[in-house]
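In the block that follows, a single chain appears as structure tokens, in the form predicted on its own.
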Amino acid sequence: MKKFVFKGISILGVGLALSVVICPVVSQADASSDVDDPNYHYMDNKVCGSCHQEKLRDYQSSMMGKTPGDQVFRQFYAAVNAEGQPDGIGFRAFKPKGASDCASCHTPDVVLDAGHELSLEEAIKKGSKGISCDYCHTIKDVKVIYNPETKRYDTRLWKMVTRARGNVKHGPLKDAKSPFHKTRFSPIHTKSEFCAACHNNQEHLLSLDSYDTWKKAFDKGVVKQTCQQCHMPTGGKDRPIALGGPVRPGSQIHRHFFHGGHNADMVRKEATVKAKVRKAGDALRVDVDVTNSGAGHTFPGAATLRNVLLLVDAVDASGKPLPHIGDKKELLSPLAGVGHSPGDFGGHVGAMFARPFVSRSGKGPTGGFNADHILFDTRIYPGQTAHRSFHFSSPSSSGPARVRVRLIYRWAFKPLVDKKGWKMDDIVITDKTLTGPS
């Protein structure tokens, strides 16, 4: 690894050019410098990495940073189990050939390039260096584009984000100094809206709502912190945000984890349960509260394959299983699993969050691509207590019941799981067991 030391900053590069560290120090960025520059070319995120060293390993951690090369990702779009066979379950089963919206995500600086939407493929082959840091750091304005009358967003990335492309770089602080380029504070890195450019996505359907159902709750003050402040917290000890620069408090300095639906710390701070077991004439009833009391957005999130299982058991004081008298609106649908093996959850007690679409002719569950409507929505909105009450036949035996209540997140439906060959571990958020009346 070689080492340049200029100006008392030292930096350690992997294979860095000596101009990459010999630019003049400068702070605020004059407003001449801040324009596209269509000749531009983004930076591998090895050179950013270079001197922001804990950004890097943070962002290459994430879901974020895997894109558009994440496995699951790509099977879903090219329609292929994970031992690349076509399966007929994806994106170019519906649309075997031409350009998409999947690439305005996962590809963005290549679609806006061409001003267009674009195949995966296409955008691939182009180069796309994926939702890069060079990317992020050179946006200049986000739009969110509403239509009150139609209720629909306009959501082509080309309407929505505008770009600075060049050596000026954007973020949240007002006093950055960097060597290596010039800074410019940037407001629309600390509001929502930034992340609105892909997280909220106009199909048919709405079918990413993260920003539509946060914008909401924010407004009615329901929910206070912004998209940065949940999933890039703050925090750690004082230390420089690159090698070389001052060290700053830890309350300035935002992680780029971008943890979400698959890391089960987050997971498990949206949702709290409160439960409790009586009798109901000649029934055990159990009556449980699930609340969205962490998450800026639906519980689950709005991916469209996300759900999330509420698992119910009653057993005797032997310990032999209570039957359910309930209705069947109080067992689990096939979404959560058919079969024997451990996960498979499906006519099981419980209740299901989830907002899963179906396509025109009947199948289920899709993504947005091919969605014609919802079969049902019952995910939790930010504040919001979802009620579900389950029925078992009273223990006939002597002695107290014991209820068992589990709360379980998937980031996909295990049925979808099982035919793509994917891994998939559950998150369970609460285990707890009750002692119910004799």
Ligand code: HEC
Given for the second form:
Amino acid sequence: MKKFVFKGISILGVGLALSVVICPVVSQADASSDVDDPNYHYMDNKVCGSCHQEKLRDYQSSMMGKTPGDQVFRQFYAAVNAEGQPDGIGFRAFKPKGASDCASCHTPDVVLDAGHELSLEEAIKKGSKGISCDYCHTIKDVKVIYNPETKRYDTRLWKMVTRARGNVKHGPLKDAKSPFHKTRFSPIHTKSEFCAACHNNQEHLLSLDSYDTWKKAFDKGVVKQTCQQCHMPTGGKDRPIALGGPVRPGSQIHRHFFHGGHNADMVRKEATVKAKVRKAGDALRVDVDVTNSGAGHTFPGAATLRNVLLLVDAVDASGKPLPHIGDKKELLSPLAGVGHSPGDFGGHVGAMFARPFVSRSGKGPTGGFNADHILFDTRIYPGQTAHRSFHFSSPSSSGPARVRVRLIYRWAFKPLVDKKGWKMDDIVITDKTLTGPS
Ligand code: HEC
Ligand code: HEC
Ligand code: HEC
Ligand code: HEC
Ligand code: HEC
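Could you output the structure for the form predicted together with this ligand, given that the previous block was the form predicted on its own?
Let's see the whole complex now, leading with the same chain.
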């Protein structure tokens, strides 16, 4: 006999008329799928990957699949550099002992078991498997909790996530049959709210806000896709999703790369750059428009250390640099790198798109954990365009100037990368040269 249950409340507007925001989804459930077995042990990714080989290969290459082993995360947590020496930069420099929220999203399995915050050290000792296949596929529901009066989210994981630990694997297919586990169609897996569990972080500030900025743009119709549609793309040839499974159309198969700020191809999808060179009085004026045309949230994304640099250089027809004569605001801040090594662009003509956080004592760029205020928020919101103008001396004679416009993505601020001893390659989104005025 089939039983129908109401589930899938995706947005719970605290203090709002619930009838407006609750959209129940009717799904078929077999009784066993609703049971959450606290004695269940999550299986290793390798076990799932023995049949779901493409999924395992994809996922092992992702940042989510690497955490909590990701060394950048570990060193920023422990406040140590790449050599393991304390450097005072990171979470443990701010709070040397005790539990924190870091474990919640980077090791969600054991934090949910505990039902409260843990230190990362404890979480690892408890044998966390990180964000595993089995963790994601035994999630039953996720509620986004937002209070419109205080304009704050409640992002404590154990308030948001309902699990159904056990042998039923929840996913987007209505007709999957496996010899190894039961399956269940789960609407929440196809929605952005599933990702919201970790891609929003309410601290003093909303330090991670991918879901929040996506949601606002999605509700306005500016963004049409879900997180999954961009970050778990379908396609490719028809093939099985598991050894022994039937051949399925590529349109049903979701890649598990979760490409983001560490992937050049993904980053290059995000922005389009238009530039014009003209004469403005005595000056040569370069107008640049940078549009967030490919991301469903801000550009750059949420993580507090990400930044994008626009660099503008102008030379005359003989190749001699034209002096910058514009306002100081047309020069890059020290966050673009100070010193004389390649990539130190502080003071260079250009603009930075980022949202650096500063602590109460004025230290920055820092993480959300001790952020007191935002230094500036120049990230570009979905569908929006940032306009910037730069002024150089006009070329005296000999023909039009050549202007080089570059847009570069960095997953962390260069001065921090240098201090930490991290390895980071600039991702060049655009590098073009125009001539003008004609
Ligand atoms: C609400 C969930 C959540 C919490 C809590 C959280 N993180 Fe994260 N963390 C993420 C997500 C999601 C990303 C990827 C964000 C992005 O790229 O926009 C991330 C990325 C990072 C990165 C960048 C890693 C890289 O390789 O680029 C560092 C460093 C980091 N977190 C450290 C911490 C520390 C330290 C804490 C505790 C003070 C913490 N996180 C707490 C979810 C969380
Ligand atoms: C012995 C092989 C095997 C192993 C091991 C295995 N699976 Fe599967 N899985 C399958 C097959 C077969 C299907 C159904 C394929 C189809 O119908 O196209 C499936 C389907 C699924 C689905 C789709 C469910 C739905 O309704 O959308 C998910 C999710 C899933 N598996 C997750 C996992 C996870 C997580 C693990 C590890 C804990 C795992 N699988 C281990 C063979 C396996
Ligand atoms: C259990 C928490 C959790 C859930 C659920 C989650 N994420 Fe993540 N995600 C993270 C963490 C933590 C990181 C950062 C890992 C690191 O770099 O150490 C991350 C990283 C990423 C990145 C890569 C960021 C970068 O700059 O390389 C993408 C893209 C991403 N997640 C997309 C998604 C999508 C899409 C979903 C929903 C289908 C999702 N995530 C669900 C915690 C989560
Ligand atoms: C961060 C959470 C997350 C992790 C980790 C994760 N998945 Fe998924 N998986 C999803 C979501 C979400 C979907 C459905 C996407 C949609 O329909 O929009 C999915 C879909 C699937 C499906 C159904 C077929 C398909 O292609 O849609 C299978 C099978 C599956 N995952 C297996 C795995 C295996 C095996 C691993 C580990 C190697 C894994 N997943 C890791 C979130 C995750
Ligand atoms: C319209 C496509 C699209 C949608 C929808 C989308 N993203 Fe992205 N996302 C991108 C692109 C392109 C990038 C690469 C540029 C970048 O890293 O900023 C990206 C980057 C990211 C990153 C790394 C960002 C960084 O710079 O730190 C994370 C994490 C992420 N997305 C999570 C999400 C989540 C969670 C959702 C849903 C709430 C989502 N994305 C919706 C296209 C999309």
